[in-house]
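Only one chain comes next, encoded as structure tokens, the form predicted on its own.
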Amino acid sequence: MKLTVKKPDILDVLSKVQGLAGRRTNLAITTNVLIRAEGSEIILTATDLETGFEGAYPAQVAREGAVAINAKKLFEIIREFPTDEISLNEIENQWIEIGNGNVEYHIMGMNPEEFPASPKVEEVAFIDVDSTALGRMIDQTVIVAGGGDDRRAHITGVLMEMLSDASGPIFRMVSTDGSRLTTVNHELPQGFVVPEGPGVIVPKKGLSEVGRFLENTGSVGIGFKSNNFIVKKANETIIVRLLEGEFPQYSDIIKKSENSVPVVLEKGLFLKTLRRMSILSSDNYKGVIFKFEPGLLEVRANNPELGESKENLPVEYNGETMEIAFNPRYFMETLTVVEGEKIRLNLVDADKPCLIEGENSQTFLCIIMPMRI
């Protein structure tokens, strides 16, 4: 393999191509990079076994091939390189020559027919959805993080199903962790057809890696096929592996209670005082009391271990005196993904779950169920 790349071409992908080689599998050659010159591109490709992508981009093909090149010492060099042409050549015994006349390295690779094989992804029903808005769905979604250690699909996976709703077609994704639970709506051209089936259960992290390469524009293809969620950009493919497992019926959580009372405030100031109150927060007491008056809500923290704190912020609501314990990391978690200058509360009693959306948001729900203190 011989060929001419462009710094500005490949830098950008070397770099989020770092979350996948760099994640340990049981196979040592993940953690590089697979190089393939055909034509007049330069193909790359990385994978954590769970998580595959490929990208293909302009290069000066001299000879056809293929190569696998650590993938964190390619992206250092990469992005250190002075000039802006780098050529890279395998000389022999996969040994690879970066350089450009002035500045050379010499890497030593690994086999790339070793490098495990990517699902082929022909005859792929694709939906067009935009990339702002599928990136802001895995935002507001991923943040309900999954136990490390959790074994359960519902737990370390985001459900995703098509749903005929009453406004139209609807992608939902859905995720939970067990204390709180997050939807997320995009709303799908109408006339589009339902597919029939339960929907499919994809991996937080891998969800996570997908984000990375969405931009701020134009759309990218979702499709779903042989146990894998695939995402299709222009020129790079992204193939998640689908969870096997059940997700928890949830239909029933969503729903606000006719006795809810709604609490409307501004959302930067109440993140402001979660996280002053959160201060004193400890392993052995996360939660903080959540006093709602008329007008008012009074945060008060009580740790026996380091102090206590008290802060009051004016909010709109009517209903009676109210006290709740909740996590306030949940809650300030929420708060950096939900749109919109304010956020709204239906609240029923301290032992019910508490329903955060945004003010005039129709699309995302979070709940968060209550503390016993």
The other form holds:
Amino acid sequence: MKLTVKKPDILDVLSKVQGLAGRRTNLAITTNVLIRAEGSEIILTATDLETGFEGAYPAQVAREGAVAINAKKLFEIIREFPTDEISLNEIENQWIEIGNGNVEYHIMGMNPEEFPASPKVEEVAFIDVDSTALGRMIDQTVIVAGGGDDRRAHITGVLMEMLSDASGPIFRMVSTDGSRLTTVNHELPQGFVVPEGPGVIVPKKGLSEVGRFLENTGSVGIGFKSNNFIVKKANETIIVRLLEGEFPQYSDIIKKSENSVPVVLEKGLFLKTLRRMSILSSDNYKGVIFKFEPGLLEVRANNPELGESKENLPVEYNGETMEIAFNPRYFMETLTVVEGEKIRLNLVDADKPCLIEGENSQTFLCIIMPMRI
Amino acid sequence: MILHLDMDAFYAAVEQREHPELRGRCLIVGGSARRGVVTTASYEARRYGVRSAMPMFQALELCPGAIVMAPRMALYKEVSRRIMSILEEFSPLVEPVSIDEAYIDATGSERLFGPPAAMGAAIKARIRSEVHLTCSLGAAPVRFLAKIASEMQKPDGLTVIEPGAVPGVIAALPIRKVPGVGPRTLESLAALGVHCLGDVRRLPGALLERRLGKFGHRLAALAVGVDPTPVRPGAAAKSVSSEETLAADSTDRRLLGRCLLRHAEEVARHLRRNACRARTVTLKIKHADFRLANRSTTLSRPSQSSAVLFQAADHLLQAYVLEPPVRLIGLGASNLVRQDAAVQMDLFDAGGSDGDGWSRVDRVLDDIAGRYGAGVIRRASLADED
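Moving on from the form predicted on its own, kindly provide the form predicted in complex with the partner chain as a structure.
Expanding to the full complex; the earlier chain stays at the top.
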């Protein structure tokens, strides 16, 4: 293999595959990036055996072939490289020269034949989705992450499903950690035929990787085929293997209770209050108490190990006075991803989930379970 | 001044108190029959060379006439609690370090109870009259010397190392008696010509640190009578566990399950007494080939319920391959959270309380056990055991 490539063409993608290549797997070669020279392209592949990435970039190919190089070292070399033109040349068996005549590296690669094959993705029915919108959906859902040792599919993965609601066909992502649940809807074009069957569960880790590759403009194709979730751009494809498992029935949870009372608050102020109140939370004492009164929210933290704090915040509320304990982190994380200046909480009582939405947003919904005092 | 209390042959002494006919006789408390090890030997048995942690068959060779009893931990724990509460009347700074051992910071208590010798005598008198047991007490200006002092006269001793006597005691203190000095350290120190703690003073600090690492630093401080370790009352436990060596190796899941239930009750009772809930439950198994295995699971919500802990551990047990047979089984609870802390509720099992109402059963059982002693009431599945 011998080719010349321009630094700006591959630097960004090499940075983005570091997450995949950096994850421990039971195959040593996945710390490598597979490089293939074909036609007038350099094709880069990286995988953590659950999520695979492949991208093609322009290159001047002098001799076709394939090599596998440690992804981290290759990235560092390219990042620090002084000139735009970089040549990669396999001098002999897996002995690779990277240089421009002045700067010169020789790197031992691994056998490219050992690199795990990417699943074949042919005849996929892709749906075009706005790239920014998909990125936002991913940000809004993967933030709801369970503990590291929880291996249940509905905690480690996000449910993706297509359904028809009042406004028409929608693509929905649902994420939960067992104590809270977020749903994000994306409208599909009118007339889109919603496929039969249940949704699928896509690992949050893989979804975060997908998020890295999404641009701020244009659209991407998403599709599902033989247990894979596929995201396709013009020159890049990411394939995430689906998780096996059942997602719990959540439709009752997101239904707004008839008894619920709304509270409207200023998002920015609320977030700052919560940050202040969570200073006094510790591993043992995570909860803060929200006391809702007409026109006022009092938030207080009481930690026998540290002390206590209290703050009042003006809110739009005219229900009865009630006290509910919550983990403030859940609210803070939700507030960072909900859109708009104001948010609305829908409360029932101290034992029932609290429903949060942007005041004018129809697409995002978060349900947070209180803490029992 | 810091006091160190060490009960004399605690388990054996408690049994002799409970069974007057055993007083003055060789008594060994320890693992069942010939498989186990000696937990505690009465002073009568110690005269024959019987020591703690000695295999039972060896102990019985030394002292063939000894009476062997299985330990009754619940009873000892009750007695221990009684003793600790007596100590707490003398100082707010009491740190139990084991079931029969505690440090007491007497600083500030002297106005109330007089000098350490008088306070020590008062503690001993209270324990003798209220618990009917003897103990050995040591008093010294620093913690490690208090422990050494309590060992100087046993049983039923009271030794005070006055501040003026500290240099002399340190100079003559055999290095192997210093807490933290094990066989390896002993060897390195012997190579340096150190036989008494006082000898350490002659060595440069850098050399000690090179040979012994961090411990060298501490040893140099101890050698000049400095021990910054404070007495920490109620240093909260990070985990609670209970285990037993079986009378015979077993693969009987029902029998093992019953053992787990007993240990779940023991552990859960401890959690409730200490106002804690555990997030993680661990099944501990030692196989007949002494291979140790731990299997842990995380509860969806922290619990202090006997039933919940048991179910979690039994679930682990049922999924575990019992090959080779099980020699020891136990249950541990860790990742403890305070009971007064708010508990995050679960979205998908709304309404369920801690252990489905078993918490009330637990409370009632605790009350009855508190009033009439552990063991007077138990689960039906454990009824045929004794």
